[in-house]
Partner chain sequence: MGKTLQKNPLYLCMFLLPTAAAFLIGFVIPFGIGIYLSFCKFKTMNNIKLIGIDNYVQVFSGDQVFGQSFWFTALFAIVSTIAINVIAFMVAVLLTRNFAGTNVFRTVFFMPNLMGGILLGTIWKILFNGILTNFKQTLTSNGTYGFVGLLILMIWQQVGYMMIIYVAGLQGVSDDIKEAARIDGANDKQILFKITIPLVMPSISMCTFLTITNGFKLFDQNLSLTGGEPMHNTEMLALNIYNTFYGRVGYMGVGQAKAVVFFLLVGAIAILQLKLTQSKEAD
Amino acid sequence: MENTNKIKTADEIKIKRKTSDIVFTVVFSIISVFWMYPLVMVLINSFKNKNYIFQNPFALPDEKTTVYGDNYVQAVTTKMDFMSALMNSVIITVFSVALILLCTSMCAYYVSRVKTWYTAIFYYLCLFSMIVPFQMIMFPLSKVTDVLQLNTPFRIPLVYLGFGAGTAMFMFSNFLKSLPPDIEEAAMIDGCGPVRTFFLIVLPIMKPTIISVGILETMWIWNDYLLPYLVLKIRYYKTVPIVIQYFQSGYGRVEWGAIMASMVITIVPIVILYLFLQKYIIKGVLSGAVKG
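Single chain coordinates (the form predicted alone):
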């Protein structure tokens, strides 16, 4: 009788789990549809004539409303120089993310292995930078970057390093604190110094966290509007979010077709990057959230 009751209880638990899984799947599927619908709307309206976008924004393009690739041609060939802005965004994002990943991973390794009062202070200062609102420092920041000539696409990554260090340090250091130092000690016994140990042993182990941090930083920097607008010389250098704003003329006329097309061009690279690397993101976030 006891065995029968145990089997029934186990079966009931399995049924309840399956039911809850189905419910969660349905609920989150519905949420994902609502979440993705604005992106689908942007894609649909990027193929419409601008005069029909507001008349019926939810309708699919037809023979009357479709302009095919004219909006994309207008976005790319406009006097706003969209392609130059796209190149500036690529340069800023690639160099900023690479600088953040390299510097913060090495710094997190040092902080997690060298336990002194000054490494603890430095770690908490990095975490403190995560809670300081950007609006509090944007005007002094604009002045400092002008004085130090950090207002070009190849120099602004130094500014992004300061703002992106907090999140990266938090995830890297917590991951390294949960990592036993036995492998590193074995490598040092074999003759590896700290630098070789980091690049040959530690860095490959950190791959999921590095990819997760890289994705988060890429999405932030690629879509950032305020920092480049304040820091860059807007007359010479613009990023994609800044150029999209300039599709609105001074008389209130808005080129909605070109805006929709430029938004699609901006979204596609990030979506592709996310789809290729999504299997590492949850794993990296969870490994970086472990309390050491």
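Nothing here was measured: the structure is a model prediction, and the numbers come from that model. Between two forms, the rigid core is defined as the largest C-alpha subset superposing within 1.5 Å. Residue numbers count along the first chain shown, from 1. What changes on going to the form predicted in complex with the partner chain:
- Here R235 does not count as shifted, since its C-alpha moves by less than 2 Å between these two forms after the core is aligned.
- Once both forms are overlaid on the rigid core, the distance between the two CA positions of S89 between these two forms is under 2 angstroms.
- The rigid-core alignment places the CA of F54 2 Å or more apart between these two forms.
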Second form
Amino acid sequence: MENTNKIKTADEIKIKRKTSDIVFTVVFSIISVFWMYPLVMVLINSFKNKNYIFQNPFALPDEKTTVYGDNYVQAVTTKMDFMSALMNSVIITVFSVALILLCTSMCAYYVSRVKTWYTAIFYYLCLFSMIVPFQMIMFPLSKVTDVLQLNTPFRIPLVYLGFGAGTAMFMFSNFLKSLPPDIEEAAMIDGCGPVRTFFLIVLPIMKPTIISVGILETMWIWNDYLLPYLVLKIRYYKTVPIVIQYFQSGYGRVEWGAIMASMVITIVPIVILYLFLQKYIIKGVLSGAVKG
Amino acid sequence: MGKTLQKNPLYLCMFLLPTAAAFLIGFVIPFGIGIYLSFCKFKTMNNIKLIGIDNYVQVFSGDQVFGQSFWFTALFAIVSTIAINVIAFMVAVLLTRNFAGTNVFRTVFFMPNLMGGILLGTIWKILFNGILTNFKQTLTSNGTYGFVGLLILMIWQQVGYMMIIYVAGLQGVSDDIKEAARIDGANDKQILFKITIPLVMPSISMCTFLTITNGFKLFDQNLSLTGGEPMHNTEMLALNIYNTFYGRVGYMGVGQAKAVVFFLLVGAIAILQLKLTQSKEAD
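I've shown you the form predicted alone. Could you give me the structure of the form predicted in complex with the partner chain?
Below, the chain from earlier opens the complete complex, with every other chain and molecule after it.
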């Protein structure tokens, strides 16, 4: 008797599943709207007069509060100089990531194939650097980079290569450890030198790891605030996060309208990029999660 | 391959040297100088005076704000770790049920991670102040607002990130085991606690570690949301160190000593995590 009550038929379970699934879809849809709201709020306020933004960020722009596209015009034209900051951010991110990918993949290859005391020391130092918080080295680093004049958007990639080497070296070495050296040896017998073997044989095999490392480093460098703030010659060169922080802490009235417009200009391309590259970004996050 | 690479110093220069040189400049040398400076008194790099452990004595006895920052940070790290992981895990469990729209929801939840802490802090500052202004208050009226605000901000940012790790972990649990348990008479709750959770333990420990370290190292969001206001009440360790360096004249040595203490703290958490995961894997 009891058993017949407890055990449901497959059909009953399916129907129950179906209804609960619809409930879940509805509930998650509502949560998703709230989740997206902060970003939508930025978009809405980017069309409002700066005086009405902080007062009531939830109100939609109307006849009285709207400035149409003036905030965007102001963001790209006035002393805020958002466009040059955007340019700097792009330059710094692209060159740093390219440099990190090229140099650390080669370096990880050397370290994982040549087993001597100095490659071992170097590898463990790289691992060690991953647990050191930036505050530990920020002051000395800013002095060292000042002396070496690494304080422009085109030179700061060297600093990122140094400070970002740990994670990249770790991820590349992990991959190379699992790669059997047979293929490389076959290439050698066929007359390939180490350079050609690396670029023609090893690098193509490493492509998934290269994409993962590239995504992780891009997300880090593009959003980084403190390192460029301390290293760059701040009067001449700012990045997007620096500009957005800088123009809130200035004296006098804060140009909230221009800040909102700049944030929209920053966020929209990233979101579009994310929708296209989502698969890779998620893979990157997953492979980077092991680093800690 | 190793021998050919090693034989010719040209390959050493090509493969190893660029990264090694940058690593020296970007990490090893600053790290060394940092340790040294924590035992020194200095205002500029031209008059450095070795003074022994005075800076460390001052960190632990003469600086009330640092102690306050420590407790604020520790409390925040613990509370945010629990909140983020519980929510992320629940979301991940539900989103692996494959109802309509799960992929869209995953995409939405992850989105805040595309932006840096400065942008996130700015956005939430406007939101919170927009709400609090109705009660004639601001986000910096008292420290509790700052704490709760930072907590909501970090939940919003990190739930999507951790969810992805949990989803991957949950997808690795085979349906066969769950099905077998169900046939043996286990209910949903038993399956979750006795089978699913033990099997995704690696993901749980990884996420716990990530969130707790993120909590301790938090800087950008802290700076842009409250800036440590009011009265240093919401100033976390990283921001406290920054303010000691750049906000007070003559305290750079103390700032560097704080940074070393901070490094040891974060490093200890990392090593603890490593030990915990290793002992679990051995079981």
